[in-house]
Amino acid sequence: MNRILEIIADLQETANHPAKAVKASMKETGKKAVGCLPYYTPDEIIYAAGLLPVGLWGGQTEIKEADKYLQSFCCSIMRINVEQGMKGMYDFLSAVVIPTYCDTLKCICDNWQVAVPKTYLIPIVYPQHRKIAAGVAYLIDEYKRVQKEFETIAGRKITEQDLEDSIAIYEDYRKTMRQFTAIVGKYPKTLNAKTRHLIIKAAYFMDKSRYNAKMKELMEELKKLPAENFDGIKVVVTGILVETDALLDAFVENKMVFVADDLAHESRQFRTCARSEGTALERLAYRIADHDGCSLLYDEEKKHGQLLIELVRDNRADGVVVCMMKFCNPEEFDYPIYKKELEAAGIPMLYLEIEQKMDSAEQIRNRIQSFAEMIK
């Protein structure tokens, strides 16, 4: 036991401090480390020439100097980002990659280079009929074009051989989430949501390789001991993210744990493999056109709805939890859709608008308190 909790220690510490983390990471490595602002980058891409992906997420930062270049409508994820490179916090990645899924990310586009104009701008956009085999052909071209970029950047080429080799750790890394994922509700005192959230957010700022074999070296340990008796509410939550340690807190001192995610910032970043076959910018580019489920890339079906009741029947949850980000539009448009599905199957479901930086929590942590004692 002393060993999962030195572990798991190890991981909150990267995740609470990501900037040190990476830096010390880099120096690890020897590598040049990238910025990735959400939600999918080609970290594979990335790695593949030598250099280190770095997560931007935001932060629980207060917002001053972004307001001059982003509404207050702009989602809190991607104005604390501006913030935080404002304030010469990302002065150290050798480059930021800015994908463009909605409106926001196509401002930030527009904006980084004279608000953040020392960090330099990799865009890239995505296709929105992602499917079809235009869009694929699209998104390969756009990949041969940042991979370049990459190339300058790391100073040498890199070859398919570089790709297949980083798929492959990368595939080991989503494998490896998915297992973890998949045994929280054994161990739901030790893995509670905190923990959890800390644990898979400890991977945006590591070398893979090394997040993958500390995971490895964890769920073996874990595996020792016999399954946790708990008597608290085990819930599927979907969302961008759920942070801050405030909201975290409520659903651990309620005891409620996370069973399944269906989170942009987790497991939709894992839970999509890489197809086996095709070159291997064709197979990233597949995985993309593969990934069901997510607001942020049109689905013509709309399964978000069917992928949460069989999320919560698959890992016997007692409900759904949604944390809606404040003016995330196609979240927004995906909500009313899937709550009628939810309801038809009988789900109880909890909606939080939530923000990266809150003054107060305590409204949601009554809403959280009431949905638990609903459940009981």
Second form
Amino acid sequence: MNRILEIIADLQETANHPAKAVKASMKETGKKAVGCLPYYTPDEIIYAAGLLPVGLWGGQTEIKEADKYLQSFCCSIMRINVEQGMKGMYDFLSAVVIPTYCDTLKCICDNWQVAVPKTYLIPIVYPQHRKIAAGVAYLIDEYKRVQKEFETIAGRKITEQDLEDSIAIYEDYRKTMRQFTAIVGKYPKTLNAKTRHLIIKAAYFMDKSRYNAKMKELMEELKKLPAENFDGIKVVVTGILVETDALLDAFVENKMVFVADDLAHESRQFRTCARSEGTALERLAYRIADHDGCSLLYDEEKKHGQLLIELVRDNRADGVVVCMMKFCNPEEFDYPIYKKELEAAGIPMLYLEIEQKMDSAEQIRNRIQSFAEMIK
Amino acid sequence: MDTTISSKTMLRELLSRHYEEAFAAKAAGELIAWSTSIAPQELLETMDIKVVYPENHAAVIGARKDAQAFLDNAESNGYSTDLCSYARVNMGYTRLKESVAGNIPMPDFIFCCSNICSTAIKWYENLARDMRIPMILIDTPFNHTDEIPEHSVKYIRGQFENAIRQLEGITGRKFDRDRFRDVMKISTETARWWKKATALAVAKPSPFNGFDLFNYMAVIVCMRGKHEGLDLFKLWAEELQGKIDRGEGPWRDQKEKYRIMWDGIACWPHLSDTAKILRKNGINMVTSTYPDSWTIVYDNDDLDAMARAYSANYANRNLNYGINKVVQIVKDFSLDGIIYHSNRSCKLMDFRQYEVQRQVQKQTGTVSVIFDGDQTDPRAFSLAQYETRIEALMEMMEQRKKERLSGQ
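We have the form predicted on its own; now please give the form predicted in complex with the partner chain.
Now the full complex is given, and it begins with the chain already shown.
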């Protein structure tokens, strides 16, 4: 048990101090770091160049400077990213990658060049028509374009073998994470909502090969223990991400454990595998093509709700918690559709509107408590 | 078409005929498409499909002050008030199906082009899912570069071919390439005349006020590929030229004292209030960043050129393009000021507005104000705030005029 707590404490420390952790990873590996804004950035290509891709998903910084560029009804993660960029908090990164999945991200990409001129910007534009041949071909061309950018930063060419090796590490990461999220239900006390979140979050600030090794050891150790008794509530959580600490604490206090998630920050990053055939870039492009049930990717069949229902059934969850990131249009558009489907399936649902930085979580805390009492 | 009528009468007749024909087609069992406002309608026109435009319809519902019931309906079904109000009005309409502003037939499939925004994709996905009908998507990658990248052009062209296959599947008819060439030609021609007519506002005084422009916009949206649309803009241009020749301004009872640009969509539910306050002060909105979105012009019958034209829409271009465009407008239209509509519905337009305002001010010295509003949600607008901002703009424009006269 001691070793388990040690590894968890270590990962929590990483997740709670991103800048420090990234700098430590850079020192440890001798790599330059490239910041990646949400979502689905080409991390494998960055890694293949011998660079360290790190996640930039906002933080807890007070917003002041970013108000020069963005109205208050802009997504809090993006406002905080711009704020942190303007404050020089990303100065130690060699570049940032900004994809443009939604209208807000397009504007963040545009504003970045003037608001944060010090941090070199690499925009990447993913296709929404990602399943048709023209979409796959386009994405491969887009990957080739950004590949050159990463080569310039790294000062070396990326070979096919580099890409294959990198994909192998990332696929190993994804498989490891799928295994990890699957055992949460067995150890709901050790892997409570907050701990689970921080363990997963730590991956954004570490070299993936090192993170994978740590996660494997953690799971080996966990497997030695018997399943934990639990009289709490098992839920599936959906949304962009679940933060702040106060929000996570409220879940823990009310004994609500995340037996599965559909969060952009968590499982959506690792639930879909790369295909085994094709060139490295084809495999990456088809991974995007095959990825479904995400509000950020075009889906005329709207499989998001069905996916949530399956997650609930497969994990014998008691309900779904929606952590709606305020001002996130893609997520807000999916909600009325899956709400209806969850209701039809008789699945209890708790809807919480959150921002990444909230002054008070009191109201939300009360709603979590009421939901917990209702389920019991 | 009777050539003795005015373009205003013709505009009204064309629009009512547009909706009548759509209902007649629906009744006759023909397929109806709903489409986004700057989509490659050439593909649908070639297939003789009757198309209605939810954005046009939502705007009219807004202008007739009928939006609230539809907004309430959408919101009661889980649509956040944060979402685009055109989308909310339209989603509400799919359930209520009755507006004093006029009705539209329900679609058999939907047609969406993301060159106006990514939000449209989400909105149309929901339409497709709710009504269980097919969706055709033309995705135009956001142009972060100044030029339209070649691989984007190839991707969009590939989607045209994909859409043609989908259309053939949906209709069970063959796509006629000869007819397609004709439609492409008419569409470009109509867009050219639209541009020509709207550009006549460079004259001092301008022969029209921008609120007329918003009215004519309905037809460039829905009849760009039709001879009738072309006829209308030719007639309008002719009338405007006549007014210029006679030295006539935008209003009979008021002089054009200041010339301004309106950035963004109108506040449809408060259209007359917003217009009246400007008119009272002799402020003429001579243009907007918005109408040029329909200047979809391509030189030859070339799918690549068409792809490039659709991707080149203002909303799909980078900040640089946006700034240069407004700077050019300031010069071409001899503007005294700019009104930026911080439209609660449109994040894509809003989240670059502050920087555009700063840069345009820096490069041209043109004064401006920003006000909070919304395209169709009446609740997101305050008349008092609007009035105060316009007063501030007046003072700044007046000050600047004085400085100019005294040679500062």
